[in-house]
Structures are given as C-alpha cells and as structure tokens.
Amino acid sequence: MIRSNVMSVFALAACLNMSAALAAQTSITVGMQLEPPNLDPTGGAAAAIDEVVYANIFEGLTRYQADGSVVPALAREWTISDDGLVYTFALHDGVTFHDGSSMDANDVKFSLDRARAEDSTNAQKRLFTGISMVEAVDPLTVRITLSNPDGSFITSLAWGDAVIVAPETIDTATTAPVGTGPFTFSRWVQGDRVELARNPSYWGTPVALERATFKFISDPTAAFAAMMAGDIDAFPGYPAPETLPQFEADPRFRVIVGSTEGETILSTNNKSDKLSDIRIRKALAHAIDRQAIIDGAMFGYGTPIGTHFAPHHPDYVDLTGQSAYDPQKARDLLKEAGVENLSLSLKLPPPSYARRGGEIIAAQLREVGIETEIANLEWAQWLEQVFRGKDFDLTIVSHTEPMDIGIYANPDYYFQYDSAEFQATIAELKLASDPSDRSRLLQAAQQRIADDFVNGYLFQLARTGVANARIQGLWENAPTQANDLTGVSWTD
C-alpha cells in the first residue's frame, strides 16, 4: 500500500513535469545579433527595429509574406482607378490597436501623412512622395490620391516603414510601441531583451505562441554557446556561420540556410574629395576580391554582386564582370588618377560581415597602395557619423531593404551619389506598369551605378539560420528584414 502510494506520487510528478514541459512549449527565444536603437520603425533606419516589430507588434494596409508575395493585411481590399492615379482601401471592420482603442481610416491618413510630411524622420520618406493626398472617406475606407502612376505603390504599403501607427501613442512609440499585431509589447530590457505577449484582443487568426522574447547577443561565440546550451531557441541571422556544421551534425538543431535583400557594399562617399574621381572607386572596385570576402568573412555563404540588386529577382543583370579582382588595373587607375600614399577611414557598424569583411578588404587595398584607417562603431554611432552625419569614407553595410535601387536617385543619401541619368530612370520607372518596360529600366539602373562605380559591390547576404529542429514556421528566406513569429509553433 505505501509502495502504490509513491509511485503514484512519482507518477503524478512526472505527469505534471510533463504537462509543465509541453505548456513552455508556447514560449520561443529567439536571438538576434544587433538590439534596435528604438522601437518605432517609421522613424528610424536600422534594419534590428523591424526584425522586432515588423508583423509582430505593427502592421501596414499590406505586407510581405515568407515567399516575398504581398498580400493584403490592414486593408481587406482595394481598387485602382483606370488612371493609376486613385487607390480606394477598404479596411478590416472591428481591427483595435493594443490599448483598446479602434483603428480606422483616420489613423491611416494619419501615419501616411506624418510619414510624408516635410518635417518627417521616417528612413524611407521617398516611398511616400508620390502621394498627394489622403483621405477618410469614412471609418473603413481610405482614398489614397497620387500625383503620378506608382506601379510599385502596392509595395511600398508593406514596407515596415509605412505601418500604421496612432497619433495618441505615438509619442511614446520609441520604447513602448502601440500597434495592431497579434503579439503585444511587454518590456525592453534595454542591453539585453525585448519581451512579447499574444495578443488576447488580435483581430485576425490568433498565433500559436503566448509569449516571444528578443534576446540581444552581438558576440558570435557567445550566440553559439548560448544555441547549444539551448537558452535560444532560434536564432534566424546567426552571426558565427563558421560553426553551422556543428549545428548540422546534432538532431537538436536545424539548419536554415536562404537568401536575403541584404545587398553588402563597401558604400563610398561619393562627395569626399578623396573618391569624388570616377577612377579611384573603380580602383577600389578592381582591388576588392569579392570571393574571398566571402570565403573568409561569410565562410562561403553569399553571392557576389556587380550592383545594387537581389541576384534572384528575375531582372537582376551579373554585371561582377565589369569590376573583376584586377589589383594591377587598380594601381593603373591610382596612378593615371595621379594619387599616390592615399588613405582613407574605414567606419565598421557591429555586424560580422563588417566587421570581419573590413579586415579583408584593408588588406586587399594595401596590396594596391591605399592604407584605411579602421573604426569600429557602435550601431548608434554609426547612424549618427556614417548614416545621417556623412562623415566617412568607406564603410561596410548590408542593405536589407527589398527592391531599394531608388535609393540611388536621392543625392541626400549617405553616400551621396547625385546622377540626372539615374534619376530620371527612376523617375520613368515609377510611372511604368507594363512588366517589360519596368524589367528594361531596373536593369538599366543596374548598369548605371555599376558604370558609375557608385559603390564596391560586394555579396547578396546570405540568411544562415539556426533553430531548434521542434520549431517550426520560420521564414527560410528574407524577403523583408524580418522576424516574422505569426506562423510559427512548437511540434511535439
């Protein structure tokens, strides 16, 4: 009788242990290299702010799904009129925000507006130049006027940038953002950790998870001890890709290996007096040896690039011919350019593609006579000196953002490339709707700053991922920067 009654204390324990067990299974951890310098994402630049929010915590009238598709999101429905010119947005009904109050077509006019307007911070303000004006027509319906045909308006809703936000909580956005998500903000640890709930309130399909954390280690080794250890869950841009094998061999682990939007250049200030001469960038093109970059800095994980394009866009011209490792073209060019004893600074942000790519491109350039001069900066120091300040001359930074190549006809961005040719390219290409005369200008924009030299392009990141083989639904590739959980759960 008394041996029954343990083991069925025993029982009951491991019973409970078990229950326990599988109920932590609606948690997940997920580790991410670089931690967001605020939480708003249509005020700031860095690409970590909507690896947390984007999907999660705010939403947009559209958004991209795991296979790059755009899909409708806030907006149920929309109609175009014959002219491109009017785009009519029919909203879900009963949609909150996390505070309890409606969202509805005034909050849209609102964030789309403020996104516009003349004093706007938001990173990607040119997405919104074209509109003319928006209007409440009334709480679910939202006319959106623009001032000439956008065949790629669609998209650039689904942009992070462009999520709608209210007037009453945006003030305080930057550390304790509102939106309409299925997960909502809990708390940022700040150095640490951002924390997400479910949503009890989500107006769409409720997620799997009850709880996801953010958990911030910019350290590679310190990333790879804490997978094994299993204190991180996922971590879907693992930073040490050097140990995948290692991961590969253990069933704990899967291995996530796809492709990004992440374009990597050596960005060149095109208005410093020392690269404003065509044939030093090149020179500095000719010295790069992009496989090699890729061999040691990414340990084999990347594609080499010859401009600013996804090399699996159906558009994208291998134009890597045209800037071909040739150290000795490169010493020709620095002396028909009369530089001699050149050097330049080399402003590194946090990442290991940075970090480690700017001691292999150092190199590289001293076989060829041109010394740098290595910082290495924080993410924060980075925005403000390279990013908004412009004082640099070379750095290293990947480009996440989908089909951003019109980043190239704003003479303001960081490294200040200013081409009337280029622009109106742009310009026309805004307008185009037919397929083939849009595929015919992306690629003659491609060729232009690859003639230009606009830029040392370098690899298309790789999106080399790591997660714990029970989990499941994570994106495989990046078609936006992204931590997308909406789809993701435990398997038993």
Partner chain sequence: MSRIRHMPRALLVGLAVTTVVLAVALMSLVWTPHAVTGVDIAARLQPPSTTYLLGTDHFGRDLLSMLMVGARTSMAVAILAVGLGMLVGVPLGLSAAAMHGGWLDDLVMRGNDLVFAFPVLVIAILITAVFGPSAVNAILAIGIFNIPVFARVTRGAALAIWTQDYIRAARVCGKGRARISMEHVLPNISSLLIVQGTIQFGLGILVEAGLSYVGLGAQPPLPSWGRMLADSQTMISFAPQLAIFPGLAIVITVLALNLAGDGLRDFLDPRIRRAR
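Residue numbers count along the first chain shown, from 1. Just so it is clear, the structure is predicted and the values come from calculations on it, not from any experiment. What changes on going to the form predicted in complex with its partner chain:
- Only one of residue 232 and residue 269 lies in each rigid part of the chain between the two forms; they are split between the two.
Please could you give me the other form, the form predicted in complex with its partner chain, since above is the form predicted on its own?
Since only the chain itself is given, any partners or molecules it might have are not part of what comes next.
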C-alpha cells in the first residue's frame, strides 16, 4: 500500500514536471534592491527608475547596448552637418505609444524641449544645455541645432533621461508611465513590485517574455533567501556578494560578474577646514589599502581605481600607483601638514560597499593616527545631510552614471572641488569632437583630479548578479543604469 502510494506520488511529480517543461516559461521576476521613488526617468535622479523603465517601457532616439555601444533606437538614422552643429534624425515609421497614439517628430521636440526648459526637473539637464533649437521638419524628421559642437551628443541621447515621452501622458508618468517600448506598464504595488506586460503592438522586434515583474527586496538576507527559494529568477544587482560562492556551486544558478560605471570613492569634503589642505587628502589616499577594501567589503569583486574613471573605458589611465598604500608616507604627510589627533566624520549610506568599506577605512585611518566617527545613515538622511547639506568630512558612495568625470567641474557639487584648470579642461572637452583630442582631454582630466587628491579613489564597483541558469540574454555589464529585458528568454 505504502509502496503504491509512493509510486503514484512519483508518477504525479513526473506529470507535473512534464507539463512544466512543455509550456516554455514566458514570465520573469527580477529582483532589485531599491524601489524607484517614481517611474518617470525624465523627472527623477534615482537609478532605480531607469533600472525598471529603460529600454523596457521608454525608448530614446538612440540607446545603449549591453556592450556599452550606442545604437539607433527610435531614430532610424541621422546625419550631422559638417560644422557639427546640426543633427537631422530620421524616425522609424509606425511607432506608437502604449496608449495607441503615434510617436512623431512633435513628440521628440516636446521631450527634448521639456528636458532643457528653464523649469525642467530633469536630473541630467546638463546633457541638453547645448541644444539651441529642436525643429519638427516633418512627422518623421527632426532637426536639432546645437550652440557648440558636442562630440558626445549621440551618447547623451541614449541616456534614460533623454527618452521620448508623449505630451498627453507625461503628467501621469510618475505612477503610470506610457512609452514606446516593448513592455507596457501594468501595475505598481508600492513597497513590493512593478509589473510589466508585453506590448502586442511593438514597432520593433517583439520580446520573448510575456510578463515581467520587478520585485524590490532591500535586505541582503531576504534577497538571498528569495533567490534560493526561486521566488526571484534574476537579481542583477545582487546585494550580498559574500553568498556568491554558494550560487556558483549550485547548478540551478549562474553568477554574472560584470563591470559597472560605478566609481566607488571616499568622497572628501574639499571645503571642510580639516581637509582643504592637499597634504591631508594625500595622506588619506596613502593610508587606504584598496585591495583590503575590495576583499573585505566586496569579497574580492571590484577593480582598484586611481582616478574617477571606469577602467574598462579605452581612455582610462591607471593612476593607482600615485596613491599606493603607504601608511608611513601618510604619517609623514600628516606630520608635515602639522596636524595631530585629526578626527573626521565618516557618514555612510546603506549599501554594503559603504557600510563595510567604512569600517575597514576607519581601521586603516586609525593606523596612521586619524580617528573617524562613523554614522550610518539612511538614503534620505544621506541626501539631506551629505549631498545637499555638505555637512560631512568623508563619505563613501559609488557614482554609477557613465562618463561622469564632469561632476568635478561643478564647484557646488557635494565634495566641493573648485579648480579653474579642471573646469577649463572640461569646457574644452565639451567642444571637442575629434576623438584623439577628446581622449587627450579626458586623460588630462583624470590626471588633474588624481594630482589634486580630490577624493579617495577606491574601486570600480563590480556588477555581481545571480540568475536562474536557464535565463539567457541578461546584461553582463552595466554601461548605463538599466535592466534591459528585451533580449531575455528562457531555455529548456
């Protein structure tokens, strides 16, 4: 009796397995650590917004691909005038927004004019300040005139902040985004998940997935449990690197380690009276053992950097030697600067790279005689006190925007670096369109901020992700803030 029961259970299990195998899976649940505050990529700075909507719901004239290259999206092709000032874009025909209205040149004009307007709340407004005029020549042709040549204009248009929106639906985009992408927005259960569904009338290649859910799990332990239990199919920005070896050993999962645009830095308040002396900042830089931080905080995932630039970029200059770990030199520098009993505040946002890295840096600084007072802050507090209030000596944060060395040219940016020379280099870079000129200027800019020891440059954040082994098409690297699901599918 018992045996036959066992047998039937096996038979049942086999049936269930078969039916599961027959119906290929067409839905995916993607884990994210942070929930977006809203869903309008043109009106908010949070990376989590783009990580839900970029390429899935909203599209721009151009777009990033997984390898970081920029390809045409809504714009079929474009021509650039000889003086580099006039860009003429030919749009794809038959593109519609999710509400059924058609996407044409007027929508492009509306989107770009809105982004560069005086009262624009666009987080990357600087990308659009070079535009002097946007004209809709005919429904499928847009002409953009720049005030100065801009070698990176096509790349700027690929940002999530430059997506094309419709004037009719933009007011509700924060909670019900309407774009042109391959997925439509279905529902946002605040505090839990955002659900997307396949757009049946998508203009481009249809996607394999019918349904996609972004689930927000901020706690690393819960993320680990959800991943192990199969509640989450993929977790691209997986927050607990210490558990990755377990996933690596488990054939059900695939560990994806790629690069990000996240320069993780020990941000230093250059206007703080304790840190305005370059010798002290230099001492900080020499007191830090980058490899120990990468091993201790990121469990080995990360690449040391010596300046604020991504190591996988062709123009990267390896300047780590300039601020090599040398505690004796740090002590000498402090003595030379005539400071004793230096005590600094170290304000840490929630990510584990900051919390763990902070404890390690505090120990390393103590070695050379600098005391730190650690304060663990939530993101809202951090934005309030550190980013806006500039009330800090040191903090650790990862700057995840691509090619963001330009932030050093803004003397009001929270670390308050004010160098006329650097600002001139960036101004020159903005006008340069010749690749070799740009490359020379980018390298000069990297050298400048390394020479000035603006911040402690720690490591390039690795993108550690975990996914079900049967999922293919996920991005390995993160050239921009995105979870592009357009190429994702299940294998059997």
